[in-house]
Amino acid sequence: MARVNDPELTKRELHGVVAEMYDRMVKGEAPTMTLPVRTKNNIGFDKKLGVYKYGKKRSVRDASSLGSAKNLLRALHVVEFIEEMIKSGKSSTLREMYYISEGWGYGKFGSQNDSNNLAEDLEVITTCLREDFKLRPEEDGARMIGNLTLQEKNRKGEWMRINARDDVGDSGYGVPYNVEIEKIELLEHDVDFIMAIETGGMFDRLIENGFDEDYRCALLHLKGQPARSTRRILKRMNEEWGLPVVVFLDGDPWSFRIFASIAYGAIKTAHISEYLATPSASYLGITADDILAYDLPADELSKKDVEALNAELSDPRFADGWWQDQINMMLEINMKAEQQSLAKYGLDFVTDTYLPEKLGELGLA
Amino acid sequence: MPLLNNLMQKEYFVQGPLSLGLWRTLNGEITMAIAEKMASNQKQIAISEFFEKNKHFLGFDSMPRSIITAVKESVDNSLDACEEARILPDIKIRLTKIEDKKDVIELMAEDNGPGIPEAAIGKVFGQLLFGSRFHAIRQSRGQQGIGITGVVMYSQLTTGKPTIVVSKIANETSAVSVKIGLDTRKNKAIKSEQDRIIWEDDDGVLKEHGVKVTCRMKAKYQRGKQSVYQYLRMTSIVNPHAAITFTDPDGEVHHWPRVTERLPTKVDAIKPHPHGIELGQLQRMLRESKESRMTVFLRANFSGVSMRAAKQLCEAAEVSEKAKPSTLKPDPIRNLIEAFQGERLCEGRIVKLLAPPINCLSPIEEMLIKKGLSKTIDSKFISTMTRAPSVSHGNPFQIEVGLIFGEGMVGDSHVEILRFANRVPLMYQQGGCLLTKAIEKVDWRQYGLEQAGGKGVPKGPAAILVHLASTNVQFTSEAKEALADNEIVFEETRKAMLEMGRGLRKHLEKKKKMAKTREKFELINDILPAIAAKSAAILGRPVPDLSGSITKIMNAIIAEEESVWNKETKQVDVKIIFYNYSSRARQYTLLTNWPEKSGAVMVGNERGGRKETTGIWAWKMETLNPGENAMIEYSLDGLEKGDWTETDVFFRGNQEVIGATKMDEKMLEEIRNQEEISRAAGIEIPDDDIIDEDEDTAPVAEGDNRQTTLFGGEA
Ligand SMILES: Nc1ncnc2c1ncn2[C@@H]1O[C@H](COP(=O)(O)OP(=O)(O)OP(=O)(O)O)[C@@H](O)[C@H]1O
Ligand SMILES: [Mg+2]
């Protein structure tokens, strides 16, 4: 899904937020900010886009309590700040904005989390992207290795051509925070699919074992819950190059959530699911079946794990039969296993046996 | 000095007497000792030996404890002397480690009391059981006449050094300085280097009167819960009229300032009450009586006995009214005791006795407890409660409690318990003490403190003070560390705690509400205008008028209260602002409380209004339209700084008022009733010497619940 980057549109959208507050005060009412409810109860499948998006439920934040009034004031400061950045052609990290807010008097943020949430709120209301706001996250994106060629605009404004196999070291190509077309262009590739991997240990194991070469794939390290740029670049490669995406994670409830955010969209970012989600991505493992089938060393589920699995059972993104089976099975065997538990059978087992078998099931090997 | 008579009697009669003059019996009556008579046929023991044997009762059983005891004896004496002479005490204590000598500490204790005449110094410091107080039944610290002599003795026994005493009385120009040692065989002072000197204080100012004692003893200075520091801190809490300066062995100076100029009320001595008398004592009293007939004897020597009661007691005891008291035989005496106890009846009824008078008690009183607590503990909320005096076994007593709560105190540990008996700190045996047990019996959870299972010492950022004022404090042991169980005292203490706890709960609830109100004010005064300004600036439009939004957001009627000390006028300025932030016009009557009973006078109250009842004023307010506010201002005269920091606001009207409580008309009624009762009964306690034939006017009966606080609890 391509996007246009239009600063004027961004400004207009932001002014809409301000005008809502202003108009209410003129009418002698408490100022408000209306935004979609951002919980799993308000996400639904968008058939046209093939991803999960926020539904129609709206919540109104009004200035009748001190907390939410401060929130509105902060939003105004943020709007002003974004406008200034657009004007001066600068960008800032969310963390920087948090520190800059020290000078905003009553509009100062209480915590970094507050500033992150507010940036998301504004995205949700305006349907603009953080990138349009010139705000970038702190966490760096993923690492990538494989025969992919792209070009990235460097600080001098020049395009740099990079091959993610030949032009990089062992740590691979680092995905920047902005992966939109104004920053990155995908040029060419010579792989059959992309494999997204949860842990650094497994990523390095596959590289050392030469898996990318042997199986003609690109490897991508997710670093736990993947950053937006990671999901966005996966999406672009999937869409622009038509490459299948397989996801290789630990076998626990949290990994299921990571997969859902990659494939269907995350609850917190459901307003931009169409840009971030890759509906055709497949879950490779570790599955609950795998734990039994490969007799993997496993841990008992904690109380938190069980709670998470139960919550997933009622999450619309896991409504399909296969997921319901997997979740129920995990609850039943009361076990979870890490990717690296495959090492039980030796360092090569994952590349020689497990992955070929699993990829075979998906018709990719 | 921790030595009770049963111990003394045992020592004297079993092991042989000391050549002493007087001792005090359990109930405080004075008796001439028969020591001399017995001295001839019994082996005389050395006082030093007696002291050695009883070190633990005297408080000199360990080195850390000895120094606390020595400080306590001198401070007690200074406070007693000042109180009697109506002088505001200035007490200085200095401890110095003596170099090269292991565990030797020099104590210097100085006061500005009346001083001791030269002729008496030898007796005061060098003779056991010389004291001025044991003849009286009333509340005082020193009782036995052993205290300071014990310190002199301990010093001499452990370091061989005499005690240096400097004393000056007001009508002499010079002071006397003398070294006091003890002849432990003769219980007599050995004086040396006696001299008259010019006594100046550190600034070179001539000292008008006072006593300075310097002595050296084997002792160890420690810090913590049981320390000289803690003893002085606690002492300063219950003696807010005293200024105490303490220089510890490291040279660090601690100062507890005087926070009130008000001296403790003067206490009068009372005669024993029949309910508190024992057989032996009654026998002695009868034997020594000069009265010609029983009825006269009973009325002259006891409190609470009217003419009618005296006759009835005789009848119940089957003793002739005309009998000569000094010739009464053992059987009739026993009968009399039974009649006293209500075991013998007169015409089928227990003989009705008046309660003993209570002017022998000197409670600290709520306002001063507040001040005392707030000078040593830095925290804002204090709830106090002084119960009305009560009587247990013929002994008047009174319970006072105080609770300080809040910031600046440790929150996750047990609350600090500060126990006092007759203004003397109790520092040992906390667990075994009646006062602690009463605290543990209360379910503090309902009042906002943590407490496992609703029993035991509660946890939280708080300190609880308990003071028992009594003419006869019953301890668990001779060491006078913990109060012995007594059902009536226990109940009084527990009730006081409950009442105080309710005060705490009310405070916490109010605090919560006020925090919310403060938030709302911040919202409409700061945040909303900022939102208006910023949104207008971003959109390039005019700043909108906010009055409509403010009414919508607040949708409440709010009373803001402020009670602040005015340094210039020496008054408390009270200001109440009353806002109508609702969408309708409102009409209310507002009421406030003020400490009328503590002598505060309302001044500068331009709005007028009227007095509702004792300590409650009411104003009928004009109708307030939406968005309007009104103000009440007045000042309180006759208070000291810190006396009054928070005014309660009440209202009559329909809609809730944030920051005020709906007036409880039943409670108001109750206050009025009590007022009526006190007026009818007369608050003055009738003088015991004037015989009042009408027993129905008994001022305070056992178990009476009259309280001195209006708002200690809820109706
Ligand atoms: N600092 C002082 N100023 C004036 N008089 C004093 C002072 N210290 C002691 N006295 C007098 O000396 C008397 C004896 O004091 P001492 O401490 O020996 O006994 P006490 O205080 O009467 O009883 P206790 O044994 O309970 O302490 C006191 O009763 C008091 O009259
Ligand atoms: Mg004494």
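Since we're looking at a predicted model, the values are computed, not measured. In this text, the rigid core denotes the largest set of C-alpha atoms whose superposition between the two forms falls within 1.5 Å. Positions refer to the first chain, counted from 1. Compared with the form predicted on its own:
Relative to the superposed core, Asp352 undergoes a C-alpha shift smaller than 2 Å between these two forms. A displacement of less than 2 angstroms separates the C-alpha positions of Ala343 between these two forms, with the rigid core held in common. A displacement of 2 angstroms or greater separates the C-alpha positions of Ala63 between these two forms, with the rigid core held in common.
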Contents of the next structure:
Amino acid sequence: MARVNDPELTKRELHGVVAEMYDRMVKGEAPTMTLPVRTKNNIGFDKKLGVYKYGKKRSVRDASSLGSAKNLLRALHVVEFIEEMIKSGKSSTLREMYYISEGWGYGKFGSQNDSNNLAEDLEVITTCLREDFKLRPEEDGARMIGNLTLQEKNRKGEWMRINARDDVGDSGYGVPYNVEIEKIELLEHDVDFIMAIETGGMFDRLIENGFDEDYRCALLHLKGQPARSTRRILKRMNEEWGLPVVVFLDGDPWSFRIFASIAYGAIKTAHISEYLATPSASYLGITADDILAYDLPADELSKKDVEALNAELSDPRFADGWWQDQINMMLEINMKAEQQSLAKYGLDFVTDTYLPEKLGELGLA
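Right, the form predicted together with its partner chain is done, so what does the form predicted on its own look like?
FYI, this one's just the chain on its own, none of its partners or other molecules.
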């Protein structure tokens, strides 16, 4: 879904947050901030978008206690801080904003988590993205390699043309925190699909074995639970280039959730699922039946693993019959396996046998 950052629109939306508080105060009432309820119970499937979004339930924060009054004060400080950054063309990490709040008196944050949550709250209320606020995370984005050509605007405001195969080293192209159209333009490609990979070891194995060139694909390292910029660039390449996305993960409940966040969205970012989720993404493996079919080295499920799998059985993102079968099978065999377990059959097994067979099942090999 294409979108363009409009700084003036961002400021107007933020002013709406301030206006709600101001309008209440001029009436002699306690200021309030209204936002959607951000829980699992207020998330529903949007059939038009194919993703999970927040529903119509709303919560109201007011100044009825000292703690809640401080939260509203912090929101005003953050709005002012964001406006200053937009005006000056600067950006800040979420961590920097947390420390900057030390100068806000009663409005300073009690923890980094409080700071992060308020940034997310303002996204939810304004329907803007964190990138519009000039706020960036501490972590790096994904690594990507393959015959993809894009343009990235550098810090001097100049466009750089980059091919993610020919213009990079073995580590690939580093995806920046902001991948919106004002920062990244997707130019052209010569690949048939994109493979998103959970672990760095497997990403490096596929590069070393030349898998991207042999199978005409782009490889993207998710780095575990993928950053928002990672999910966003996957979404853009899928939508703008029409490229299929397949996801290659460990075989455990936590990796299943990584897939769900890529394909359908996550609770924390349900307000922007249409920009981050790729509903057509396919789960490649490792699956529960892979553990049996390939006789993979595996570990017993922990108590937390079992609890997570049982929770996934009632998660609407796993309502599909195939997912129900995979989750129940994993519970039945009481085993989980890592991507690297495929090395049991040698360093080339994953690229010569496993992935070709799995991609063949999806019609991509």
